[in-house]
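Consider the single chain below, provided in C-alpha cells and representing the form predicted on its own.
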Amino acid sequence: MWMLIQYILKKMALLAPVLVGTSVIAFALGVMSPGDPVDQVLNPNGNESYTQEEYDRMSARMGLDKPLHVQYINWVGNLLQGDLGRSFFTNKSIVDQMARRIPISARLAGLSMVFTVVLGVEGGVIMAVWKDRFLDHLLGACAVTALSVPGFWTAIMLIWLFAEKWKLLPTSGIASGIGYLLPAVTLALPSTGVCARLTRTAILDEIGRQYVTVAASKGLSRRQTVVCHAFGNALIPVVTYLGTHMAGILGGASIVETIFAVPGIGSYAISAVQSKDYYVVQAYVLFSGMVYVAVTILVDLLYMAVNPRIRRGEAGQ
C-alpha cells in the first residue's frame, strides 16, 4: 500500500508543472478572448452609451484595470482559496455554478462510458473471435459508420426519430433521468466505434504471441483463448483510449449539451464564450486540465490493475 501511495505522489509531482502551465493557459485564453467584457457589461444590447468615467469605474470593479501579471497573481491567489470569481453578467459565484453543473456532466459522461465499454469492448472481442467472417465484417462496418458520422448530425437524427416521430424520449432537458439517454448515446456512438476497432486490433496482436499459441495448443477454443488469455493484456491501449475519452466528456461535451439543453459544464462554457464572460472561460479551461491530470493518474493505476507485469515493474523500481 505504501508503495502505491509513493507511486501516486510521484505521479502528482511530475504532473504539478502541467497544472501550473494549465493555469497560465487558462488565464491567457480568458484575457485574449475577443471582445471587451467591460463593454459587454455596460452595453449588453449593443445600443446603449456610457461615459469613459463609467467604463473606468466598471473596469476597476471587475479588476481589469491592473496589469496582466497582477491580474494573474490575484486570480491564482483567489484560486488557492477556492474562489474562481463571479460571473460578469449574472454576478453568481462560478464555484457554485460549476458545483451544480459538474454532477450533471458526470452523470452524462458515466452513462456514455457504460455504453462505450459494453458495446465497444464486447463488439471488439466478437470481431476478434470471428475474424474475417461475416460477423466481423458487419460489426466492422457498423464501427466505421459510428465513428465517421458527426455528433451534431447523430443528435439531430436521434431527436427526430425517438422524440419527434416515435414520441419515446424527450427532445431536450433532464427533467427526468430518461433525458440523459439521447445525449449519452450521441456521445457514445463515435467512441464505441473507436473502442471496438481498437479492442479487435489489440486482441489480434496478442493472439500472435507465443503464450497464446501455447494456450491454443492445449485444446482451448478460439473464444476461450481470446477471453481467458489475450483479453487482459489487450486492455492496455483500450484503457488508455477510454481514459482520455472519459476526461474529454467529463470536461464537458459542449456541443451535445447545447443541442440537448443539458445544463452541464460544457453548455456553461459555451454560453460564457458567447457572452465573453472570461472568468467562466478561465475556470472551465482550468477544470478541464485538472480532469485530464486526474484521469492520467487513474489510467496509470488501472494499468497496474489489469497487467501484473506493469505492477511488478513498479514494485521493482
Second form
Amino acid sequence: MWMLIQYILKKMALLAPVLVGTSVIAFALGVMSPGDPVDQVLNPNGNESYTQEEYDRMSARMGLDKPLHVQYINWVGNLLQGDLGRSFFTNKSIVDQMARRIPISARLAGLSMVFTVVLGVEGGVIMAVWKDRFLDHLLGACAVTALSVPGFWTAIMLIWLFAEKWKLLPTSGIASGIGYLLPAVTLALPSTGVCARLTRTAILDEIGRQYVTVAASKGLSRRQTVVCHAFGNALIPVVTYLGTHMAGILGGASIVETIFAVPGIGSYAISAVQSKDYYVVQAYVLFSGMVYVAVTILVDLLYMAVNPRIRRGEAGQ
Amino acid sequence: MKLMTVKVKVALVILGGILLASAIGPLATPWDPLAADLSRALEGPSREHLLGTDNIGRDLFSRVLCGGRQSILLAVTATALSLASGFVLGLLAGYFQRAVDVVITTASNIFQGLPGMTLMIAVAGLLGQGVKSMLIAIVLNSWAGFSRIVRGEVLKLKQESFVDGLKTVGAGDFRVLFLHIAPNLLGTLCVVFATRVAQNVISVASMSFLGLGLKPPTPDWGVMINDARQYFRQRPLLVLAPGLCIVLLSLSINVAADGLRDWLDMGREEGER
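Please supply the coordinates for the form predicted in complex with the partner chain, as a counterpart to the form predicted on its own shown previously.
Everything in the complex follows now, all chains and molecules, and the chain you saw is the first one.
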C-alpha cells in the first residue's frame, strides 16, 4: 500500500510543472489578448464615456495597475481560494458557472466514451480476428472514414436526418436526457475510428509473440486466442489514447456543444472567446489542464491494474 | 508488401484531383466566386449554376472549386512549421538528455496537456481572427506531438553502434545528430506529417466554421458551411458539397498515409490524435 502511495506521489510530482505551466499559459493568454478589460467594464456597450481618473481607479480596483508577476501571483492566490473572478459581461461568478456546467459536459463525455469504448474496442478485436479478410477491410474503411469527418459537419448532418427529416430526436438542448444522444454520437465517431485502429494494431503486435502461438497451438480458436490472451497485453496503448481523449472531450467538446446548444464547459468557452471575456477563457484553459493532469494520474493507476509488471516493477523502486 | 494497393491508388487520385482543382481553381471557375446576385439567391442546380447558388446568389460550384486553396495551404504550412520546430527540439531533447531534455519534455507535456481544440480556440480567439493567429494556434498545438515522437526515436537510435563508431572517429555531437541520426527519422516523420496534415485540415475547417479562422467572404469550405447553416433545409447542397470536399480531402490524406506506413512497414500507429 505504501508503495502505491509513493508511486502516486511520484507521478504527481512529475505533473506539478504541467499544472504550473498551464496556469502561466492561461494567464498569459489573457494578458496578451487585444481589448482592454478596464474599458470593457467601464464601457460595456461601447457608447459610454469616462474620465482618465475613473479609468485609473477602476484599473487599480481590478489590480491591473500592478506589474505582471504580481498580477499572476494574485490570480493564483484567488484561484487557490476558489475564486476565478467574474465574467465581464454577465458579472456572474465564474466558479459558479463552471460548477453548473461541468456535470453537463461530464455526462456528455461519459456517454460518448461508452460508445467509443464499446464500438471501438469491439471493432478492433473483430478486425484483428479477421485480419486481411473482408470484414477487416470493411471495418477498416469505416474506421478511417469516421476519423476523417469533421465533427461540426457530422453534427449538422445528424440534426438534419434525425431531428428535422425523421423527427425522432430533439434538434438541440438537453431538456430531456435523450438530447445527449446526438452530441454524444457526434463526439464518439472519430474517436471510435481511432480506437478501433489502435486496438487492431496493438493486438496484431502481440499475436507474433510466443505465448499467443502456444495458445493457438493448444487448439483455441482465433477469437479465443485474441480475446483471452493477446487482448490484455494489447490494452496499454488503447488505454493511453482513451485517457487523453477523455481529457480532451471533457474540456474540448466546444464545437459539438455549441451546435447542439448543450450548456456545458465547451460552449461557455466559445461564447467567452467570441466576446473576449478573458477571465472566462483563462478559467477554461486552466480547467482543461487540470482535467488532463487528473486523467493522466487515473490512467497510470489503470496501467497498474492492467499490467502486473508495472505494479511490481515501478512501484517497488 | 505490394507497393500500392487499390485503396491507396484511389486515394492518391482523389487527393491529386483536389489539389489540382485547388491549384487551378480560380482560373477555371465559370463564375466569380465572390460575385453576388441577390435576384438569383438560393437557386437549385441548373445548367448555368451547376450546383446552384447560395443565399446571396454566389455560384456554389465556383466557390467549392476555390474553397480548398487557403485551408490546404494553411494546414500544410502550419504542419510544416510544427514539424520543423518539433523536429529540432525533439532531436536536442533525445540526444543531450539531462537539463535540455527536462526543459523540452516538460514544455511538451504542458502543451500536450491542453486539449487541442481548447488551446487553438483560446489562442485564435484571443489573438483575433485571421491567418496569422491560426498558424500560431496550430503550431502551438502540434509541435509537442512531433517533438515527443522524434525524442523517442533518437533515444532508440543513440544505442546503435554506428553512433559509437562515429564518435570513435572523432565526429562532433551536432554532426552525429543532424547528419547521421536525423536522416533515419525521415520515414516516420513523413507518415506523422501526413496524418497531422489531415487533422489540421479538419482543425482549420472547424475554426473557420466557428468564425475564428478564415474570414468571410473568402470562399472556404468551413466558412461556407457556417454561412449556409440557416439555408440548409432549402438547399442541402450548400452544406453537403463543401462538407464532402473536406471529408474527401482528409480521408484521402489518411488513406495515403496508411499506405505509406505499410510501405515503410512501421507496424505501429504513431502519433496521438
